[in-house]
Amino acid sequence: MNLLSRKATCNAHGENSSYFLGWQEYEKNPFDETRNPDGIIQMGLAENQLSFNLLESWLANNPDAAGFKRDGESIFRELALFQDYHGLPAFKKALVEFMAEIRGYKVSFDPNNLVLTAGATSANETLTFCLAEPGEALLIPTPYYPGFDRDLKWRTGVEIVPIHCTSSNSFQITESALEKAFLEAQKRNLRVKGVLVTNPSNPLGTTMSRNELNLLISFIIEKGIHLISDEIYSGTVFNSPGFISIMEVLADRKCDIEVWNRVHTVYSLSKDLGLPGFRVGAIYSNDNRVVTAATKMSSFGLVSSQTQYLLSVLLSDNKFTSNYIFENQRRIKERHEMLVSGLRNAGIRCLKSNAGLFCWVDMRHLLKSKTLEAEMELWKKILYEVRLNISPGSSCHCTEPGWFRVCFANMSEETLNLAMKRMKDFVDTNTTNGKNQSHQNFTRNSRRKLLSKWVFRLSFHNREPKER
């Protein structure tokens, strides 16, 4: 008899996959300067370590807010008592501003729309709980994040369906694989209920153009069905094109209420100012109902009231958030193009990208043959051999072989160009045990044709003649 329950004994969870086994092998053997040199440096953890300095720097000079005091009187016993799951709303009035700087001011958001959660993480699941029914489907268009197959099916029931989409035009949505995702639904009956993607897009790095996002918001009111649009990594875009929020286009196109209330927002902390650690996400929507049912259930994952007091100090002063997104959206850029030229050098390409704290990396040249299994083998030899633990393509439903995601926000610039030098050097061995291989197979055939040729001119010339 088992005495725990179906859900605490599935293996649903998602951890048999190569994002989180990548994982479980760095924290066997992690990199460290001094202690452990030669162990696995974390390129799978898309973690913002760029601007620790001008948080702590806006920390030490504001005492008052670290130490829980207001106009130096502490409220120390204010936020340890039990707080309403609502939310403070100095905090909320705090974030939502910081939402519309991001966007550039192009949108609003109404506080009273916001439902704080545990993290973005969080905020799926709790979106999910509140759209869609145990065997109801979400499409998500491919490659993505990994972590979706835990966050938005484990507990809820709910399935995925990919919207495949392919190298051929830089991973864009198309009508024709949104067409054939809701079909595959249906082939498998299930009821969609959602379309889910992220922009910027983790893992491709990448901005949604306005086309796109017009033809989502067309689809979804032909289906009748809801969106979410998770931008936690928004204020990551460095490069052009800028970001265009889902909100920004409904704007523009004059959606109709019953619109509106079908498109849903998520936004985290974690990315944008590096701070997953607080537990800060969000949920943004014009359904009442929906703001009403994620509220209840935000009770289980609530913020905590002292994390909610210093952000909201933090985040209303105007001076320090203006110059805290031009700065980090800078380091990032730099970041990115320290990678992209450190694998251009190993022969290494990359997607175009404009924004996140990753690149997606094309390296299916390396693989043996165009299959999943020379995916496998090769990322085996870059965890093993190289020491890096990246995140295949596969782990993000990609379906072409050879692309991987590599994040470079998360470490210091002497560890980034030490994993740059492990890449190439592995690069430059294989390509040359491959020429030395080739070679050895040229000479090889080379030998069978001319032994060939020798045996047929002796059998040739030691023939016995034909009777005439």
The other form holds:
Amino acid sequence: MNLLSRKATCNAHGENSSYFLGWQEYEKNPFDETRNPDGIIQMGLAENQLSFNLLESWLANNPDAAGFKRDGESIFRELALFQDYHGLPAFKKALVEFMAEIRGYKVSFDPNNLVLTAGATSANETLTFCLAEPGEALLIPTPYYPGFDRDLKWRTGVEIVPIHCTSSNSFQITESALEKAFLEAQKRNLRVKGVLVTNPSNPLGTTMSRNELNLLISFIIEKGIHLISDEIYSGTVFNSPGFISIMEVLADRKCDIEVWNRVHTVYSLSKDLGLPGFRVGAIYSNDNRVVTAATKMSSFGLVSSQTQYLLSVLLSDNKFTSNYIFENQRRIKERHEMLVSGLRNAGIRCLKSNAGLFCWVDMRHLLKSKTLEAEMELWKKILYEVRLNISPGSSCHCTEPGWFRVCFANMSEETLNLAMKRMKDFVDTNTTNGKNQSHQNFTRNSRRKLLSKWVFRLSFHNREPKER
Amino acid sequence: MRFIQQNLLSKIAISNGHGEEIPYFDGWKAYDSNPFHPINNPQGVIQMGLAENELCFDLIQEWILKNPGASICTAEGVNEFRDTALYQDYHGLPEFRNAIAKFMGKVRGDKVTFDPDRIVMSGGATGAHEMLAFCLADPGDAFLVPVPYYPGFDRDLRWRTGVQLLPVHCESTFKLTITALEAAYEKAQAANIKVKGLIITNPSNPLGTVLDRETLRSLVSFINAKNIHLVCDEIYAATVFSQPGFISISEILEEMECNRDLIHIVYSLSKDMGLPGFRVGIVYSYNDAVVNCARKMSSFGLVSTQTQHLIASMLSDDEFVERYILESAKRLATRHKDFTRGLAQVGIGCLKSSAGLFVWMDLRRLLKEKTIEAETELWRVIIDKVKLNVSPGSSFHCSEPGWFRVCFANMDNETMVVALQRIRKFVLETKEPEMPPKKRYCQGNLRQLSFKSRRCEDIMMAPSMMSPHSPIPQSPLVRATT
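Next up, can you give the form predicted in complex with the partner chain of this protein, since the form predicted on its own came first?
Then the entire complex follows, led off by the chain already shown.
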């Protein structure tokens, strides 16, 4: 008899993927400015380290919050005993207000519909347990966060069927892609229970357009299924077109209650506030039954009351939150620009993005062939020769080889500059044709751009183009 | 074209598998709607259904005040804030694991040492149990659990895992025997149910008793023979306040042959240190593959690093830890003595116990008849009239009606006195078939075997009660409270 469960002995935890292998290599040889300047620079970790000083100064000015005190009185005992899975009311109130603030107050949330969980990892798993049976499926647009394979499938027994998105339209979700995925599930005899999207997207760093959001809502109305919107990067939007949350579109469309009840949001403070260690996640649902079931399930991963209290005070400080949101976004934007221009300098382009802690980088021109193997080969080169840990698109289930997710917010400016330099050196020297190749591509593309401008002008004047 | 799908939520979401519909929680509701307060609501319901340890907060509070750096977010500790806030490695902060390993050793009188690399975090003991069930069993498989047991197990081990729990019925002495285990095992085999392991809680919830060496050894032999797992929930390890003392499974492993791949310990700081709000659960497995798998699963319930940091500092303070363990045991002993003496004064006996935050109170003689219904009726009277929230034995799957778990460590002395007064009043006013006028004669030391009054013997000497002179070893089980 097998001593352990099937779950324990299978690979569904997903940790054999390249996403995690890169981490392991990094652990063996981690970059350090002084102690290991030749080490691997970690660019595979979507952490937000840009705004800690804001948090630290708040803490220094608000010692009571972390010292288990309220109005100078010790509340240690109260906190130590507090294990109510409904969560600390003051914290939930502060959290929903923060969420509303991030959405420009265009939506409001009821704290009674919020369930606290140990990180978004737990939130996503818990929602899946609530909405789907083992053997049923969720549709997820590719590319997607590698952790979903573990979080949504491992212990729940639920399947993921990808909604394939491509660079042809900047990886946006289309109606046909949705239908295709639904049919694929049916072919595999999998009952689809919902669609899960990440907005802003990981790994793309883009916010979903109103059109895409409407498309999704129409789709779930038609199929009678759920929609989960993982909005953990909502506070990292630094540029137009700005963040439109699913709740906003639902309100605009004046959907009826039955549809509202099938839309659920996941949130976390790991990305926006840069506090992944504190394990603060949340599920927001309009369906009372989901809230009730998820609340009970949260027993398996409650947020430490010590942390709930600290953050309730932090997030209730409106002066702090509004300044933080603004400043944090400004810093992300700056850092994003650094990465984009640094890569451009090496002849490498990124998908145009306005959010997230990373860029979706196009290195297709550096591939030996348009294959997964070639992508892996390039990835390994970048890991071992260039000594940068970046995430290959295949680990995010991207169907087009050659895309990589590169993080920019988890290191100092100096380190980022160094990483860009290493990349440029690599492109310049390693691909002997690389320089010519990328230059060719670049000039070819510039020519195309000029041509299309010219074509437009010509056709406008009713004349045929001489060249394509 | 739109169509409405049926069953849009999962079965587990809409089922009662979370187990919260049971009457056990009615008592809580009664308390929540009318909570006792010495000044503001002296007629309110006293909560005696919550196994919390509130006796030593002053010690912890004092330590926290003296060690502001432990709270990383204070001015003294803020320089460590960033690294702590970023750290999400599921291995857990090394200093945290080291401190926990050391603490677990100290709680066991330093008779064994624990390897920090085998320590895996979980969302409280609640998360630990579920995690182990996911690692050790497939849906449909079963664990044997001796009754009476902690009601939360029904949810923790079964709800999302699809694993079954098979009760092991002990004789009315609440003694866990190999005969009972074998019977339960055979029954499972006959029903084609695959038994993957045995879950024991030692010290026991709700009994408050500890397992003796002989029983532990026989358990190890049993699970080795059957090649099934042994999950030892030791979350009450530091609540032992008198003899017989606590023997951990980890000690037994040093003394006898055992396939260590079968042994796993669940631990937590919720009971021993009274910190349920901080959600510090631990899975300690002697099986490398389980450690590996559990560690990956711990992603679903890691301990907040803010808390890891605090606990690491606190439990690394050897002087504080040693003082705490001693003082906690002392205060529990005093509270237990005062409480059981107060009960004995009105002829209410309790199962002799040396651990836990509660007593297993014997109210069988107050039952109209020996049925669960009568027990429930009595329980409702206790909640509604006596205004005490105690937990009826049936909620712990106890097959013998009339037993109640009563918590004593979650209140101050004054409240306990009020509770005892109410119990006394109730008992003295309650009519019962044989109302011995000289009942008071038999009060006092529960430990005495010889009683002048036969009626007293009925109360004190019921077969299910243990005495220190009894050759029958004690047996535990179960834990309590949500």
